[in-house]
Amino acid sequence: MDEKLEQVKQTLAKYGQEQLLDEYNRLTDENQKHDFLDSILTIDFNQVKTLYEKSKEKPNFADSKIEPIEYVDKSKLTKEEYDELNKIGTEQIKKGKLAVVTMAGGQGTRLGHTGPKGTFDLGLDTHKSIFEILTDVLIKAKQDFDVEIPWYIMTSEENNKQTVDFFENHNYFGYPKKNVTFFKQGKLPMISTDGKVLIDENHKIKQAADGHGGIFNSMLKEGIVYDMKARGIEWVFIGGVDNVLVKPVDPILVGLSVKKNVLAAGKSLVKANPHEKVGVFCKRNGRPSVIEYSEITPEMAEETDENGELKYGESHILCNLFNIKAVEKVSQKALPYHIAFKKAKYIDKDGNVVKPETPNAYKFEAFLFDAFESLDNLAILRVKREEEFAPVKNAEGVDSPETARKLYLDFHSKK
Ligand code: UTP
């Protein structure tokens, strides 16, 4: 123990994080002390230092050359085009080449539901949770394509147990358990505005999920890439947990990717208005990318093409398809971290639990769409909002359970 304590002291001194020793000195239980030292030793303080230094830099977009990207409008395909893509995609799906990954590691702070977002009751007469609604889609796909699609669910350290228990307690909503695999995403320490690593109310280092872009690395580390390859998977649909109209088993999206000979594809929606606060697909220095609303100039946002359509009007909705080769390639790279300023409960230097009313800490997140820049090309399929997008983000107002429920009911009543 003394040796370990010495090692920890040296590391903390090197990186100016000695405040963590205050907590160690306050702990009275020997096991807790031990665990605390162990948790300190798992932290890459050099990475923390670099991330903190980055938090002070202003982003510089000036050297990026941004151009519009080509897309295909699903609703404007001719019958021949549609049938051809449908045939190609259906063949792949029926051969068992498609897997679905649901990213459910987020904190869902805006919704404010206690528990993983997927366990949220959407308020239908059936009281289905979001997870049950997603399972329905895979059960339907099993009937349509006569294949059981392997389903991978990414959780985080915070919500893994609750998520797995929820599926167990509901008997996987009738989906074969052998085809549902959970894996955890990575985490990173949260730091104060002066770069100090925080301690959480459980007397551990305060850590948070490393963003949806952490998925690729986690898929590699957790053996998911290996598992997919062993099952002969070629295409991986990756989507968020919170879109109750998600269409993950879409032969047109798969067919388009095969036809265009690309390693990834994304679904887009037409922006509701030029200044809607969404990221849009584009090309950045000749490569596929997403330009965030904070980056785009008002002039660019309003630019139209010869058909009067917005040049940067294809919003990214976190519904993407990756070839397994692309997943492997990206999983070996480090995606950049973006900084979010969040409210984070912590233990202060006097040992008191502080529950801040305003943001107080930096959280570091990788974004899935940063993976696009590693690829030469991306096929984009424009889909209809009322058919494929009903997000549950906020407790009230836009993108809330109320709006998602209405979209869900309208869509299902038309079928
Ligand atoms: P959001 O960006 O909407 O974040 O995630 P969130 O955590 O769900 O909600 P807020 O911002 O705290 O209110 C979009 C999708 O990415 C997943 C989420 O679960 C959601 O499906 N996600 C996000 C992860 O899986 N891990 C993360 O670290 C972040």
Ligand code: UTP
Given for the second form:
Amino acid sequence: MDEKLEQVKQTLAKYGQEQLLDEYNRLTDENQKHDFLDSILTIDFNQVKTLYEKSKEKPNFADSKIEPIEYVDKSKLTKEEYDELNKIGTEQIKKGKLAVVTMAGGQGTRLGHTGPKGTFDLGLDTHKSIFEILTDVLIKAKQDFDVEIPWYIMTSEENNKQTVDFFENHNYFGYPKKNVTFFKQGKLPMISTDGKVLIDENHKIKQAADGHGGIFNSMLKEGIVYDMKARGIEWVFIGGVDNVLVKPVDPILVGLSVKKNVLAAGKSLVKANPHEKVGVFCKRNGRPSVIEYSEITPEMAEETDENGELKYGESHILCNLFNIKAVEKVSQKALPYHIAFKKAKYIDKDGNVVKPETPNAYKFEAFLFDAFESLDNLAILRVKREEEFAPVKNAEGVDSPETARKLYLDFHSKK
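Having seen the form predicted together with uridine 5'-triphosphate, the form predicted alone:
Just this one chain is shown here; partners and other molecules are left out.
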């Protein structure tokens, strides 16, 4: 213990993070003290220092050359085009070349739900949870393509046990347990405005999920990439848990990717209006990308092509397909981290819990779509909102259980 403590003291002194020893000195249980030192030794303080320094920089988009990106409108494919893509994609799926990854690390706090968001009851007569709704899609795919799609679910440190127990208690909703794999999302420390790592109200290092872009590193560290390669997987669909109309097993998307010979593809929705606050697909400096609404001028947002379509109108909905080669490539490099300024409860130097009324801490997240810029090209498939996008994000209003439930029921009533 003395040797470990000395190592920790040296590390903290090197990076100016000695305040963490205040918490260590307050602990009385030897096991807790041991665990606390271990948690400090897992932190990359050089990375923390670099991220803090970046927090003081203002993003500059002036040097980026932004251009529209081509897309294919699924609803406007001719019968011949549709049939061709469907045939190509169906062959890949039937050969067991597709896997599905669902990002489910979040809690349902904004919905007023205690527990993982995937366990939330959407309010259907059947009282199905979001997880069961997603499982239904894979069961239907098993019937349609005569293949069991491997399903990988990314949880978090906070909700992993609850998620696994939920599936166990519901017998995996009838889907083969051997084809469901759980793995955990990565985390990064939260830091104060003066660059100090915070302690949370549970007397541990305060950490936050590293964003959906961290999924690639997590897949590598947790052995998911290896497992996929061992199964002969070539295409990986990655989507969020909160879209109850998601179509992860889509032969058209797979067929389009194969035909265009690209390593990744994304589904898009046409923007509701030119100034809708969403990220849109584009080309940045000649490479596929997603830009935030804040990165383009009002004139660019309103610009149309010869058909009257918005040039920057393809919004990113977190429904993406990656070739396993792209997953492996991106997993071995670090995506850039984006900075969010948040309100964060913490324990001060005197051991008191502080509940700030204004943002006081930096959180760092990687975004999945930053992976696109490491690729030469990207296929974009425009889909219809009423057919493929019903997110459950807010307790009321837009993207709420009420709106998602209506979209879900309307879609299934037409089938």
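Throughout, rigid core stands for the largest set of C-alpha atoms superposing within 1.5 Å between the two forms. Residue numbers count along the first chain shown, from 1. Just so it is clear, the model here is predicted, and its values are computed rather than measured.
- After superposing the rigid core, the C-alpha of R26 moves by less than 2 Å between the two forms.
- Core-superposed comparison between the two forms: the C-alpha position of K384 differs by less than 2 Å.
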